[in-house]
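Next up: just one chain, as structure tokens, the form predicted alone.
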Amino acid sequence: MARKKIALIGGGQIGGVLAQLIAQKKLGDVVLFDIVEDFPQGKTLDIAEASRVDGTDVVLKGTNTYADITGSDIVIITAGLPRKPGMSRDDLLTTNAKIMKQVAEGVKEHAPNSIVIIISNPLDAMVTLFQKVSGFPTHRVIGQAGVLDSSRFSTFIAWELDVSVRDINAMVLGGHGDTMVPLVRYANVNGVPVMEMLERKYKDAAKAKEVMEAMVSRTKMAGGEVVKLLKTGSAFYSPAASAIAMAEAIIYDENRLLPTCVYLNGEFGVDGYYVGVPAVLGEKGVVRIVELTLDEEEQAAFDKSINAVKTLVADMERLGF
């Protein structure tokens, strides 16, 4: 069976890690595109020169030409400016919208049958813009955010309970921003509710709630925490690893249920917007959206997040995108 062709648009920190992970996991041949001359060529050469060590024979090609992505099965987009200290995701809107418009036009022309995973921020707006410009069916245009945010939430829970993160099941819905919605009620350790374990640990329901609220808050601000610590950029390994999990679900037709930024047609009471919800991913992209019951508090938080997404999209449209 022929290897898949995976195009990476954006050769920065995330793009480089994506190329390395794809090669190490042998997911397919890689084309790394960036507008900076020689930059993607240098990154792919470096990764390719580790092929003997990694034991992989995939082809890695760096390019400054969109034509080289022709025939790609999957396109992962990271193009755009990263956040800097003190900068919100929304601050990136104007500059990154211009970049995304150009990317969408390039992908539309040269990889019209690809499934597209977008990481660029502000995520919800960039996914919306790509689909609008490309005209791709919505099941083939998806955003990576929920997998990352859920992994962050799960990590903090594992640290707090001193258990393996592999046993944590936790999900974050809504927009990829400060209004995201970590679902506390559904969080569990192999079926055991996290809140029950916290209450047993602290023998105090109020203290358990306080600890959980702190983890929820940290999850919402996790990207900014990394930005603050790095000082010269934003998170790159965890977003890349999260996108790879989505790509694997598509390449291997795994039908994995993952929190994904997808287009809603009435699901969760939302119509016509890209929002993070549970979705099944397979070889055709989004197979189906899985609705779940939200209680009054969760629904209020979800509605607030939806309104933030709507405001972001409206701002983008007022700017002419």
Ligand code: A3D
Second form
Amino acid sequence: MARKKIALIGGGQIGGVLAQLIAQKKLGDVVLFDIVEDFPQGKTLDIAEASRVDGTDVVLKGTNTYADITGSDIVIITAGLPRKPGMSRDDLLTTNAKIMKQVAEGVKEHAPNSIVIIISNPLDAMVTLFQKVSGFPTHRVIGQAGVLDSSRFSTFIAWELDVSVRDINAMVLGGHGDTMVPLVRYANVNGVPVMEMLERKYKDAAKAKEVMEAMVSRTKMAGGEVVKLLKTGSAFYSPAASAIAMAEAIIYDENRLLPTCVYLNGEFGVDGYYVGVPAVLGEKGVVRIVELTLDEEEQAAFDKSINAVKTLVADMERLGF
Ligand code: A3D
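Right, the form predicted alone is done, so what does the form predicted together with this ligand look like?
Shown next: the complete complex, the earlier chain at its head.
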């Protein structure tokens, strides 16, 4: 089987980790594009020089020229500014929309058949803009947010219950902002409801609820927690690892059910917006969207999150994008 070609647009913090993970996992040859001269060339040279140690033969190329992404099967986009302390993801809108428009034009021209995974913030708006400018079919344009948000939620649950995180199944839906919706009722440890385990641990339903609420709000603010500690940028190891899980689902045609920012065509009662919901990912991109029943409280939280996405997209359109 010919090796896949994976283009990474944006060679900053996340882009660099993506390139290294792809090389170590031997997922495909890498083209790392950035507008800063010599920078992606330096990163890929550094990673390539670990090839002997990593035991990988994938080819890594750094570039400032879009023509080098020609023939890419998968494109992962991180171009754009990250947050600084005190900023919301939405504060990045104008700057990153300008960047995303350029990127979409470059990818459309040089990798028209690729499947595109977007990570740049504000996520839901950037995915919307990429699809609009590129005109790619919606099943080939998706955003990474839910895999990371769900991994953060799962990690906090594992720490709290002192069990392996591998046994935690917990999903976060909605937009990738402070209104995201961690699904408490569906969260389980290999089938055992997390709430039941918490109630047994604390022998007090009110205390269990309080502990869960703290994990839910930590999940919603988890990106900001890292930004505050790093001071110079935002999370990059975990977003890269999350996008790699999505890329693997596509490369290996795994049909994994992952919370993904996908275009909704009436599913979940939402029409014409990109939002995070469970989607099955395989070699063609989005294979199908999986609907699930939300109770009144979950539906209200989901509606609030959808409204936040709608406002963000309307703001972007008002800015002329
Ligand atoms: P950073 O290290 O600044 O890298 C961004 C790179 O984009 C830099 O190397 C820039 O030179 C490059 N760039 C700027 N303009 C262009 C352009 N026109 N074309 C190509 N490249 C360009 O940031 P990062 O890697 O830490 O984060 C990248 C993006 O991901 C930011 O928007 C973050 O907010 C976002 N992010 C998203 C998540 C999600 O889970 C959705 C998590 C963390 C960060």
